[in-house]
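Okay, so here's just one chain, in structure tokens, the form predicted on its own.
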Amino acid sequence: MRRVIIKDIGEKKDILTAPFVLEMERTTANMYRLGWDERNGGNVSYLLDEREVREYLDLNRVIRTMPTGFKATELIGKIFIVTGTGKYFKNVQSDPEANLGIIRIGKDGETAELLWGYKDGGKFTSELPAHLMSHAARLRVDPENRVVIHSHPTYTLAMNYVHELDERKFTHTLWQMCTECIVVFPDGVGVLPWMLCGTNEIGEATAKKMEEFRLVIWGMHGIYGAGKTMDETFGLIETVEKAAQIYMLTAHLPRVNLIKDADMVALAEAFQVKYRRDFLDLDEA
């Protein structure tokens, strides 16, 4: 099949004033401030539309090129803007050409073409093959899905200190804390023991949870979150983090009141959303 090279025409608009580049700016200032992505904790990637980005950007010039550590066979051709490693998020807004990339996956599929960004030098976040493996994954899942967010939420990582990591057993606590949750996460919570980070392995185990859950827990360590949408995404780990909270500033004292599982049943189906019901406990006769 012949391949057809749009050629970039015309005087591009400024890269800053992309919607783009403002929702990771606003998000990622948003989660340094609820405390969720300490100093270079946490990353962000978010899959980007070609003709957008082309409005901003001339696609026929590379700055540079990095190795993935992967081959992201699946996603050659795409765009996506992505935190870089070593950078603060609470940077990103006073200087996001330094804090942030716009990476397209070269031909090779091992190979990020930088677009534009890490203008000090710098590259992509050292979680990016468990980004690819993730987005990967969603989008044989879900065709739309374009974020994929990891941040370290102070509540649901205290819980994992005192919380079994089954997550039949995590999902169901969850869903007990709030009303809401098993409205926003019906599908539950996959989870991971703790495992070194930075690797392919990790980001393999991540993305084999990706296939059946948008919300997976690195045991002792934080949570990966994907969805259509940077709120969907953002709203999925603030909806677990506040049902974390609420069961660690409860779970020492005598539990008086619960949703009780036949509460969410009728939930989830009031609201029709499709649920895990194996993740509750119901009496079947």
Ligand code: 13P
Second form
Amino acid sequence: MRRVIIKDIGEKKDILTAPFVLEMERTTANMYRLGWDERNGGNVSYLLDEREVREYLDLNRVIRTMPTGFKATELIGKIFIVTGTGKYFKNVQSDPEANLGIIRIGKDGETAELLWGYKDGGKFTSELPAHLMSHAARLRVDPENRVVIHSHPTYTLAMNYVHELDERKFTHTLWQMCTECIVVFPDGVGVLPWMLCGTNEIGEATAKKMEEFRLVIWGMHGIYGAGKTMDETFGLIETVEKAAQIYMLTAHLPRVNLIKDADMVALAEAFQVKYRRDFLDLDEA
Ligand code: 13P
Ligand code: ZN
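Can you now output the form predicted in complex with 1,3-dihydroxyacetonephosphate (13P)? The one shown was the form predicted on its own.
Complete assembly follows, chain above in first position.
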């Protein structure tokens, strides 16, 4: 028996080489370098496959437990790698064990069991309610959803101050800014008004929007994205940010050319995406 335990521990691979840790490092580094996530701005959570985590960690060893402040019954037993609260994205790559944590939602649905990380006594992001509630909402719509990213991309945020915070109008303007937009996020962008961050209330409101959208604007704060992979989720936010950049670079200039709504229909149909037709101004009377 003893020999088996030693063998099991001996066989664990180095967590710092795990693809999911490296993906978190690369993503946060990119977000920092793009200027989206100043200081400790932004947070990332990634639903992991238990079998994959088992290759690196002893899942019976809980370092400590932390209350989450809400009940996530649908996520009991699920394991996430999550950025730490107050941690700077610029530092994740050089010290992943202090800036990231791997948590499992305990049997009561209200406790996070720390399996690795937050080594300086830290804890998960203050936006855990919005992350976990969004994971639960997206998993109901798409069982393959794995990633939730929150960020403060510069132009998206700038656009929040000069454009109406209406999800139909906001989506429509973004779609007009780049040809690919309606193909990349045909489901559009949900918009929430300014709300107090870090609360269960903003978490619940975000998750409600996530039933319908993979992208949710937090008015005058930032954006949430959800997707199956890190690339998909990052790419969604990146595409919104690009469109918002074009908008901010041109909003004060006379508009000479325009991607028409009929062009967007042609795009959506050519790429066979299910798009929010009600977000377009089509003459269909
Ligand atoms: P955390 O440092 O708690 O992740 O918060 C950053 C943030 O962006 C709050 O909305
Ligand atoms: Zn934020």
